[in-house]
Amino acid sequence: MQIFSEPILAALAGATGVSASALKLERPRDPKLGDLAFPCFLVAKERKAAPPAVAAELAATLSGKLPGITATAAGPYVNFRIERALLAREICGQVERDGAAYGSSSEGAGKTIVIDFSSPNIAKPMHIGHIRSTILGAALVRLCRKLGYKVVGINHIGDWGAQFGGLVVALRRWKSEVDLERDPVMGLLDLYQRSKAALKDDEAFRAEAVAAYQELESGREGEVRELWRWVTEVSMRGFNATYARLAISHELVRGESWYEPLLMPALERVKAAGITEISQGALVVTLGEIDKSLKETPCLLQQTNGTTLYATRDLAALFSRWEEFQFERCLYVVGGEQKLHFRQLKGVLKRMGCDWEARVEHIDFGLLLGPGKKKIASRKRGEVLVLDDLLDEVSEAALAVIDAKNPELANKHKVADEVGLGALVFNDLKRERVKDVIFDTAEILSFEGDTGPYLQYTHARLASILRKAAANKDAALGAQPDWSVLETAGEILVALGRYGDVVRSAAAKAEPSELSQYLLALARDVSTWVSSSDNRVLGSAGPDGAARLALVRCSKSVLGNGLQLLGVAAPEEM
């Protein structure tokens, strides 16, 4: 709503004397109040004033001074309201000129913001909070990077540690009992599965893979690297087949062994900031005295072994970002399971005195859970869950949904992916992403509901008047609009008009759940508003018609650019 908010935010500011900069704009909680507010609150605070006494003056002043916008005072709020044919003209006339930019700014120009998603673990296939990283993280990407930040995706993959010493022994007892050639991912899954069980049970079998981890540590070539190379090339090439289906891709795919070589500069450098301690051999920051809750859980750094942590790599690889980037926000998109984790590198952070400390965010989410809250299984594989699998099972369930609503639609196979992706995607976008979330493929796929496919063929509805005007050479098409026409459509265009601020509060609160509700809202309203007899679209006179047309054009546009920002297809026909 900027075209609006600038004049009035302007106007407030002389009427009041503060800057425009310091004063906020609010959407009124009924929008019959009007379709901009301003609180009073603070300049009757600074005017030791009642704001209700402030209000009712700033409406009087301001009143009249506004072409098109009148003011209401309304208790300690100033309401605005704009002149339908106004707000229409201008609101249409800006998603179209600015077309797929619309909703665009240039808030992050010059600044760069690291964005850690999807980040899976070698031999083994993404889990459930992988696919839920894979989304969001790919979702956020596409928001900032519509601000005008330069987005650096990192693929953090997990290809270090211990666990490879366990592996490496696997492979080279049961290498040949498994089949690594048809189903790579499954049959590393299986060794891995193996060696964690002969970790517990066989003493020879865990001096083995301690030394096999040692030795991978050391950065000696030979048998254990080339091992652990090919395995990562394997586990690599399924996560990439993946990632293609989704189209989603990183600027850096930096696994946690790329910081090998900085691990120990790392270390130093905590060292040498005097806050470490040795604790039962092993290296430690405490961080109690940052947080009292952390008192028991010091971050450990260094076993008594020689050999580093999780934690110890993160750490380096924040230092490498922090150093490369100078990043205005490094967000990790990771689980609720790791909080701990992200707490105690950010404490070290603090104890360190590295004041770029509150730019690292740790961006969690909930589980995916099956129907009923259940523990979400594959048909294929059961327990194992492989988004492979998931993604075939909805593009089949789409694939027949379409056959049973539109069999003769072109390109069906592709639509059906679009379709059973989109609502795979907008199912773990549509709620705040600390909620849990129900995968359950009829009532995702369902085109009535809140669902990507309801997103989808809404946006195809309107995709489909337009094509219809355009094939009747409908006579609105050429024609001047009548924008009075749209005062049936305020909520919409007020709606459109909003768009940029809901991507701006989307991205600065990492949460893509706020664009997800707008455009469910938004796609609600006008589907409402064409299927009134009060609204008819095609075949209206000129004038009429165009302004309506405008809307059908506006909205469609709007929701394609919507949906594209989640990672949801906005097909034209389905």
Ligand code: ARG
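Next block, the form predicted on its own, ref. the form predicted together with ligand ARG:
If you are looking for partners or other molecules, they are not here, because only the chain is given.
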């Protein structure tokens, strides 16, 4: 609604003497009161007057000053209602002019946002535990890019750590017992699981694994490094195939190993800040002085045997990313169970006096659970909940739904993939990210309710209306719209005008659910409007039909754009 909010704020600034940048407009709780609202509390405080009295005075002052916009007082608020023909002409005109660029802005021009997301571990297939980080992170990349930021999506692959010492020993001992030719990733997983058991029960295995990891960290070229490189290459091929199915990519793929040469410099940098100490032979940073709740949980940076830890590698990565990108924000899309880890990292940065510490944000999220809030049971691979198996499941289920509803649909396998994967993605993004996500195949694939298929169907329905109008050479197509006929579509028009504000808010709060809920509300309103006999679109000739077709086109455009930002396909037919 920027096209209307700017002149309103300018008028308010002139009437109050307060800078327009210090004033803000809100959405009225009851849309019947108006389209935009100005809370008078700030002005009332400066004037030492009652907010309702200030609202009444401002409404009277602004009366007739804003063409096409009426101002009325309601308690401590001044509510603004935009004349519907003006609203329709301006909003529909802007949506049609901007097309796919509608809702974008240049606020991020010249600024960089780094987003660390997905980050699977090598030697295993991607499991469903990675899906939330992957989906959320990709949505945030798109949202921030829409606002003009340079966005660097980083896949911080887990390709380092003591566990790889165990995997090396498992490869030495049991390589011939698994199939590393036909299905190398699952073969590696088998060896990894066996190594975990051996590390607990076999002292000789444990000693050999420690030695192997120490050799890996030493940088010496030999058998250990050769095996590690092969495992990484095989794993990445599997990851990339999964990302391709979800149409997700990263600008940079940097495993923990990429930062290996930076580990010692990072440690020296922390030491030089004078905040490290030795505790039971290990190098730590105590954090109690900046956060009492961290008094008993210092950040451990180096073990007694000299090997580094997760925190060391993340600090090295942070220092590198700051020096390389001078980021506006650095977002870590990592589950809520890692809250302590990121509080410790930020605590170390605070103790070091890094003035960019506040730009580092942990974007946490809840769990993915099955019906009844129970852990999702594996379908095919024993205890491993393989992500590709879940993607197959939703696509197959979507195909069954399409076969039942529209068996003659062209390209139905492609559409089934779009609907199935879209249902999975939208189910993840429709709730606040900190809440757990419940996965129920039948529920998420429903064409009714708060689901991805419902949004996709609404988009396809609007596309069908436009196709029919074009095929029938509807007379309304060439007419000049009579915007006044959209008087009953006020809430839809206001919603279309709010799209850019929703995108900005969702990006700022790292909360894609704001966009998801907006799209659901828009789809419901549009579906109700086109279903009404009072709003006949097809066969409505002349200026009336032209205005109604324009509203359908604009609604379809915004729904499609919004779905694309979330990572959900917008089929033209379903």
